[in-house]
Every structure is written in structure tokens, then in C-alpha cells.
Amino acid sequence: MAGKINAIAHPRLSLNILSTADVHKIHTATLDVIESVGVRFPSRKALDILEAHGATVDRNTLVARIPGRVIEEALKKAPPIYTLAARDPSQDLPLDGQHVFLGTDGCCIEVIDAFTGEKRRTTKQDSADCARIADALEEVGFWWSMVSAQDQPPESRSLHELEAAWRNTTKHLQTESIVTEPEMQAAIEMAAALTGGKDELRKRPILSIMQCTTSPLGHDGGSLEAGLLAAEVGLPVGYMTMASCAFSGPVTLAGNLVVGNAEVISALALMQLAHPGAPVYYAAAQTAMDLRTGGYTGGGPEDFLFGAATNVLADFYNVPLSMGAFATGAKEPDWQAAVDNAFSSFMASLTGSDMLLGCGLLHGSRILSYEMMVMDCEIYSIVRKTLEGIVINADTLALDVIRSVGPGGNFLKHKHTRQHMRELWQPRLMDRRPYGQWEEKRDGARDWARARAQDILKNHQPDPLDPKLGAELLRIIASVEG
């Protein structure tokens, strides 16, 4: 059975990072950029839609300059609240602004083997394995396509990743790997087969779609057309900016926010112009270029600030947010990984990100680590408990209990302690042993996380797919492969 999803619900703590005036300045600057500079849409379909709604289109450069009023009116049609459905309805995720759900991360090309410890290329079996671990971990709310199934044909690789995941978890699936119309059409058929048809899929979208923008101020044509297909049948679609300070965005954080915001809301507006009322979400994983190497940092104060600020923007547009967190630049599950992932998840959660991407990857989302998946869940559990805050009422103030125990007494045996003791956070991986016990064994979090991952891979049995449905998924994939 899948692990019960344990989300951050109704957090008591919050963080105000941008004032109302700040948000309006960013919004106004964004509309200025979209209207005067334009955004590149390398898709005839997309350009036709935009031109029909008043955009000025250059067919040579593929740049569309879209009036700000068109963007604003389109975004008003996006639903502010909807549900990400799961194969198991008890695992459904309400995107209502009151929950923070943790997802995995993707889409890496290397894995640290859970049993040998060796780094190797990823395969379809790794898609199955990481889905099985996500299924078992209660902290994980949804599975995001974690690895590239490099042992499968390129034209159907993303579909094999989905098929492997649907066989190994009953939680909601989200993918960023589908970037062509044929793949998307097949993915829709697969999801419809599992739900009982396209009408049921619209009611219960068990698959959601992530697409990446091409910073600065651009989109990928295949991603746009795949997103339009998904939006047409009611699958939630998000567009993620990964604009990087000093490289694919201005060096200043505010300027980078403007570039990323222009990319995201121009794509979301396109979805609404084509299919009004389609569920969409804002997605971001902005960072700062490492000035020494020119590389993607995957951690640092800029990432943490972006994580908080982007959610304020998503709230302004009244759509859910999927925020890149946990994407540490560390090469192994170490001190750096813990610092990066603790700060990034905490800042994004404080501002109420609906979806946190995503646990389990290292080296800026390049390497899958099964032990990191387990360790990231421990970090998330700390954040979740912290955001619950402190409940103040007659029972929690415990005046009668204090009077009963009195000076010099002991609260351990009191029934009030028994009633509330399970509310205290208990670690799975944090080492609270006496020093002597640690000194004798000299093991710790990484050892225990690896052991837990191995145990899940050996023993956890997800709820199986009906064999006929499994065969139908493979048939659909084969039709794409020709």
C-alpha cells in the first residue's frame, strides 16, 4: 500500500517578502516587456492564436508582442483552485492555497545505485524504483518524472517513464519530459485508459504537465503545442522559468523576476486564450549563475529568495505554484545538500507554495540519489512541523495539568502527556543517541536512509495495475514507436 500523504496543511507561519507595491511594480514591468519587447513563440499554432487575440506577430523572428490587457484578461479565466487526482482517490491533492505538497525532482540522467553505490546512467527500471520509493514515503505527495529512461527509444522515452511510474505508485503523476504533440497525444490516451475515458479524465486528471520556458523571453515550440493539447482535455499545465541571474536573466533579482514572470504568464495566457478555464499553474526554479564557473548553482540565498517571491507572484495571478526546491548543487548527501534543501523548502513553504519540487536529486538535478530522497523527506517533515506553529487554547496552555503536577513534579506520567505526546516531532534520521552509542557504531543518517531505501525497493508492494490496463499502456507506447 502507498504511504499516506502527509502534507503541510493550513500553515500558521508565513513570510512577507514583497509588498503590494513591489508586486505591482513587477507586474507592470512584466507587461511592458511582453508588449514592447515581446516573447518568442516558435509555433505557428501559438502565433495564430495570439495574433487572433490582438498580438503583433513577427513571423520571421517568431516573436509576439502581446498587449498587457490581453494577458490580464486571459489570466482571469484560469481556475484558482482545482485538484490533482491520483490513481487512488484517497491520495488526491487539493491545490487550494491551504496545502504544501512535496514532489520528487527531475529529470536526471545519472543515478547512484541504491545497492552498489556506483554512479551510472539511468534506465526505465530507475523510473520504476524511484516511483516505488515515492509511493512508500508519506511525505511525498506526487511523483514528478525523476529520471530519463535512456534504455528506451527517444521518441517514446517519456511514455515509458509514465508507464513505469503508474505501475509503481498510486499517487498523482506529473511530467516535464513530454515535449512533442505525438508524445502528448499518447500520454493523454494512457491517462484516459486508466480513468475510463477522456470525460472521466477531465473530472479526475491523474496526470499533470510541466513545460520549461527557454530563457530569456522564449518558449520551445514542441512544449507549447504539447501544452495546448493537454489543456484542451483538462490536464493541468504549468510553465517553469529557470532564468539565471547574469546569464539568461538580468543580474539583479528584481530584473530576473521580470524576465521569468514574462515567460510564465505569457504561456499561461496562451493556454487560456486557446482553452478558457483550463487548469494551469505557475512554475519557477530561478537561480543565479555561478560567477566563477558559469554553471547552474542549485542553491544559495538567491534561490531561497526566488522561492518565496515567486509564490507571491503566483498568488497575485491567483493560480497555484509549483516551486523548485531541494535542487541542491551538492554532489552527495552532505552538509551542503542539507543547508540548500532546508532553506529552499522552508522559504517556499513559508509563502505557501502549493507544490514543492522536489526531493531526491543532487548536483543541480543531474543525479538521482535514493538516500537523498529519504533524507529530503526528513527535512520536509521538519519544515511541515515548524509551519504548524504553536496552538494556543485552554487544552494546550495546560493550566490544570501544571497545577496538578506542581513544583518539582514530573509530567511524564500525566494523561495529558499521553494524549499529546504523538504531536511532538520524532526523527527517523537525525541522530539523538548518547555519544557512547554513536562512538561504538559510527553510523548515521546516510546509512539509515540508504537502508530504508533498500528495504522499500526489496519489500514495498504498490497497488498493482489491472493487467489489461497495463497491456493497454504498452500498446499505446508501441503505436508511437511505429
The other form holds:
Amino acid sequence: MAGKINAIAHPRLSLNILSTADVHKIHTATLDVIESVGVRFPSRKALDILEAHGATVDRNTLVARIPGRVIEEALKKAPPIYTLAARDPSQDLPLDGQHVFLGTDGCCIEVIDAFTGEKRRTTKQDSADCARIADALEEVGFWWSMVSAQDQPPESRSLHELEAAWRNTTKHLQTESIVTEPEMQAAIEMAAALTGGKDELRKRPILSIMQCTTSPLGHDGGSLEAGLLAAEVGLPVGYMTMASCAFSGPVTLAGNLVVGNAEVISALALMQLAHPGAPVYYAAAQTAMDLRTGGYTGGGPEDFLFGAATNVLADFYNVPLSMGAFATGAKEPDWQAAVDNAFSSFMASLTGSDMLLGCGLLHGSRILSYEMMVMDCEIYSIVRKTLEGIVINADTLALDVIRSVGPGGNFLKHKHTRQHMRELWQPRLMDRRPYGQWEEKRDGARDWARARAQDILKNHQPDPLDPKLGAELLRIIASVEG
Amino acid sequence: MSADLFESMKQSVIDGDEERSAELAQQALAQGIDPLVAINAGFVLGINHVGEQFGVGEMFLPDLMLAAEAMKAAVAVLEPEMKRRGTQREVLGRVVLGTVKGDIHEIGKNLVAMMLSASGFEVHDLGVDVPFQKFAEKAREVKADIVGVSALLTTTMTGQKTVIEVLDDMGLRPQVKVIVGGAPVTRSWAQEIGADGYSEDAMGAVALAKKLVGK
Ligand code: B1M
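Next, report the structure of the form predicted in complex with the partner chain; the form predicted alone has already been given.
Full complex below, order starting with the chain above.
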């Protein structure tokens, strides 16, 4: 059984990254772009909806120019607060602006085996394994479809990933790998089977959906139509921009924010036009292209700034945010990985991203490393502690205690110390041993992280799924494969 | 005077200034300079310089892009005269390139296309989400030496194999080399599906293409 989720709750630190005037400038520029340049919606369904609501639609280029007020009015219908339900209700995640929840990173294609250390292609068993680890790690709030089940047929792969996860964790699931209507239909049926019907699913969405935009200023037809289906039944849907400075967006950060913002809010507005009041969220993982390789960097100061700034935009539109953090470009769980993931998670949490994606992958979200997953959780726990800030009151100022110890004494055997000492952050992986002990063993964070992952895989028992329900999930999947 | 003109041509490419390069090409025509000479003694030297500087990390991808654009603009001006004289620029080979059906990732494919054409290949870029058949049809139409198939998704990389099969079915396989790439693609995958080569990045794709056409 999974324990309590260690959320970041009521953070006391904040960061001033964009002024109100800045946000207005970005918003105005964004509406200008959506209205005068337009956004590409390669889906007849989407274009019909937009046209019916006053957009000018070009059926050849598939570009819709949407009046700014249509976007603004539509976004007002989006609920600002809702809950991501979990199969185990004690693990529900309130997206109420007061919490930050860590998810796993997603859709990787290779895994470093937890036991052999060998790098190999991912399979459905890896989906199951990483879900079990996510179930056990208290830092992880929800499981984002973490690996691609490459041993399963392409048309139902995304569903196998979900089934494997539902068998191995009671936490909330989010998926990024459903980009067709038939798969979405099946995923909805699977989720409804688990909640006991679609009405119940609407009340308790145990699954949420992430889709990507296609920068610059475009969407994918399948992603739009799958998203619309999900919104119809009340599964929370988010659209993530990956606009990349100098390639799929302007080189300047402000311009890149405008492009990404236009993509995301045009998609969210579409969801609201079709299904007013459907829970939606803003999602982003913007970056700066590597100027030498064209690579998607996954780290660096631009990413950290985007992480913080995007949250201000999501707040402005009054919808929750899922922010791409972690996801280092490093090839190994090393210095680069730690620097990237510490800064990105800190900056995105400091501004209160509701969902923080995601722990565990290397090489720009391509390789699953269980060592990294456990180490990312340690980074998150540092961020979490830091965001608690410093509480000032009579008890914490400890005047009486200072008085009683006086100059030259010590606080070790004071009751006040014992009362509060467990509030100090405790490392699991940081090496604070004496030098000699380290020298003797020469082990460290990576070894301990690997041992923890191995231990979980050997011993952690998630709450089992009712075998009847398990069979039902497989039946639904088979109907797609038929 | 033409030494100055050639120097300006080189510089216009380095600056990525396509208006200037086109204007200099016009001047060359007005002065009766052989277009091939203008290209080889002027504009190409600019491309080479940018390539070298890129290699040592002093210039960046946008520099390369803009240089290629400036070069293209100049060549477009010179082309009619080359045709009239019955001369042609040497191309290293013809490449048909695209991102495979079901896949819309284009950044990496575009980079490969850009680097190949900057290195002297004639590139026919089919875009993204390209039907398997279309690779083969285009290859036949332009008498391609190489077909390049990009795939970024584990669900679409099998399409690379299909493209090879279609080329085979159409009897094109003996004369056309196939290269593959993209995030999930590995050397062993390339071997498994019978591709002629694999590259991890755009620079490698150029080296590979040169090798395959024997240059
Ligand atoms: C012919 O010969 C050759 C030779 C060399 C060749 C070659 C051909 N082609 C490439 N190369 C090589 O040379 C290039 C230059 O050096 C290199 O090209 P690359 O393309 O690798 O490198 C580029 C220069 C920069 N890299 C990139 O542009 C890709 C970066 C990542 C982050 C990425 C991006 C940016 C995008 N994505 Co997508 N995306 C990811 C990528 C993760 C990653 N880190 O790779 C990946 C590939 N995407 C993924 C997914 C899941 C998806 N994406 C999708 C969409 C998108 C965006 C549209 C948002 C965007 C693409 C924007 C665009 N206009 O192209 C969706 C698919 C849509 C579709 N039908 O194709 C969607 C399904 C998400 C969704 N739910 O909508 C994952 C794939 C997982 C899998 N199982 O395969 C993914 C690994 C990220 C992740 N972990 O989630 C080499 O590979």
C-alpha cells in the first residue's frame, strides 16, 4: 500500500518574475497573434466549433483566426480549482493553487535496468515496474505515463501503459500518449470501469490527459480530437507547448512565451467552447534550442525562467499549471542532472506550479533511470522543505530557550530542540558521513538510490486491483486491437 | 575589380544577407562573369567559411541557415545564365527526405535537410507525416541516390521499414540508398530493417550521405 503523499503545501516563498503590466503585454500580444496571424487546427471538428463561435477559418491552410474576446470569454468558463482523483481517495490531489504535486516524467524509449544496469528498449513490464516505484515513493503525487510499452501493438500501446500502471499504483494517472479518438474512447471506458461508470468518473477523474501543441502556432489533429473527447466526459485535459527559442519560437524569451501562450490558450478555449466548464490546465515545457546541435536542451537558465514565468500566465488565466521541470539533458545521473533538475524544479515550485513534471528520466526525457527517479525525489524534498520558509512566532523565536541556555551553553539537551528537531530536513541520499567512512566504502547517492529502487521492486506491494476489473480493462484493450 | 567583387560575394554569404548576395550576382552577370566562377570563387567561399566557423563553435545554426539562404538567392539569380551556357553546378547527389507517416516531428529532419543542401546535395524535402509510397514515388521521379527517413516516435519508426519495403516492391532498392535517423532510432535498428546507414545527428548524416554516394 502506498503511504501519504508528500505534497508541497501552502508554500511561503514567492518570486516576482513578471509584473502585472508584463503579463498584460504578453496577453495582449498573444490575442493579437491568435486574431491576426491565427493558429493551425488540422481537425474539421475543431475548425467547425471555432467557426461556429466567430473565428475566421481557412479550410485550406487549416488556420483559424479567433477574435480575442472569444478566447477571453471561453477561458472564463474554465474551473479554476478541481481535484485529480486517485483510485485510493486518500491520495486525491487538490489543484487549488495551494499545492505543488510531483509527477513522473513520461514516454521514454529506453530504460537502464534496475538490476542489471543494462540499457535497453522499454516494455510493458517497465510500465508496471515504474508505476510500482511511483506508488511507493511518497514524494510522487501522480504517475505520468512514464515509459512506452514497445512490446505492445502501436494502436493500443497507450492503453497497455495505463493498464500496467493501474495494476501497480493507486495514485492518479496522467497520460501523454493518447493521440487518437479510438484510444481515448477506450481509455475513458477503462477509467469508467474503475470508478463504476461515467457519472462517477466525471466526479472523480482518476485519469487526466496531456496533449502537445505543435509549435509554432499549431496543433495536431489527433491530439485535438482526443482532447475534445476527454473534455466531454470531464477528464482534465491540458495542452503543453514546447516552443523552443530560435527554432519553433522567437529567440527572445518574451516572444517565445507569446507563441507558446497562443498555442495553449487557443486549445484550452476550444475545449471550453465545445464543453463549457470542462476541467482544463495549462502545460508548458519551453526551452531554448541548443545553438550548435539544434537539440531540445532540457535544462539551462532559459528553462528555469520559463518554469517560473509560465505559472504567472496560468494564474492570469485562472487555470492550474503543469510545468515541465526536471527532464535533464544529461546522459547519466550526474552533476549536470542535479544542477538542471534542482534549478528547474525550484523555480517552477517557487511560483506554485500545481503539477510538476517529472522525475526519473535522462537524456531529454528519453531514458528511464531508477537512480535518477529516487534522486529527483530527494531534490524535490529539498525544494519542498525550502518552500516552507521560515516561520516566525514566539515559539520559533525561542527567546525563553535562548535565555535559559545563555552565552556559551548548548541547545542539544533542551526540550525545545527535541520538540522541533524533526522539522529539520533529513537527507536520504546526501553523503554527510565522516571522510574515512566514505573512503572505506566509496559508495554514494547513486548506489543508495539504486538499492532503494531494487528494494521497492522486490518488496513493495501496491493495493491489488480487483481481478474482475483487471479482466475488464484487458477486454476493453482487446476491443481496440480487434 | 572582380577580386573585390568575389570578396563581397563571400562576405554577403557570411553575413547571411540574401538581398546583397542577389544584388552581387546581378552585378556579376552585368560584368559578364561566368556564373560558375561567381559561385565557386565567390559565394561558396562564404559557405565554407561559415561551415568551418560552425565546426569550431564560433558560429551557430542560424548563421548556417542564413548563409545557405544567401547562397540560394545568388544561385537563383545566376541559374538562367548557367542554363543558357549549358553549365551546371555539380551536385553531390540527390536526396529525398521526410518524416514518416504518423509523425510530425520536423526539427531534426529540417536540420538534416539544411545541412545536406548546404554541403552540396540536392534535397527534396517532403515534409512531415509523409505516406510511405510518396518517398518511393519521389525517389523515382527525381532519380534519387538517397532516401532519408526520419522518425521520432517508437510507434512510427516501423514506418522506416515499410518505406524500405515499398522501395523494394517498386524495384528501386538497388539504385537507392536508405538512411534513417531520429530519437528512438539506433544503429542496430537500422541494421535490423536493412537500411544502408544511420546517423545520430545532422553532421553525421552529411558524412554518411557523402560516403554512400562515394564522395
Ligand atoms: C534520414 O536520416 C536522418 C539522419 C539523422 C536524423 C534524422 C534523419 N532525423 C533526425 N536525425 C538526427 O539528426 C537530428 C539533428 O541533429 C536529430 O534530430 P532530433 O529530432 O532528434 O533532434 C532535434 C534537433 C531536436 N529535438 C526535437 O525536436 C524533439 C524533441 C522532443 C522534446 C519532442 C518535441 C519537440 C515535440 N514533440 Co514529441 N518530442 C520528443 C522529443 C524528445 C527528445 N528529447 O528528443 C519525443 C520524441 N516526442 C514524444 C511524444 C510522445 C510526442 N511528441 C509529440 C509532439 C511533439 C511536438 C509537436 C510538441 C514537438 C515537435 C515540434 C516540431 N515541430 O517538430 C506527439 C506526437 C505527435 C506526432 N504525431 O508526431 C507526442 C505523441 C506527444 C503528444 N501526446 O502529443 C516522445 C516519444 C515517445 C515515444 N514512445 O516514441 C519524446 C521522446 C518525448 C517524450 N519523452 O515524451 C537526430 O535525431
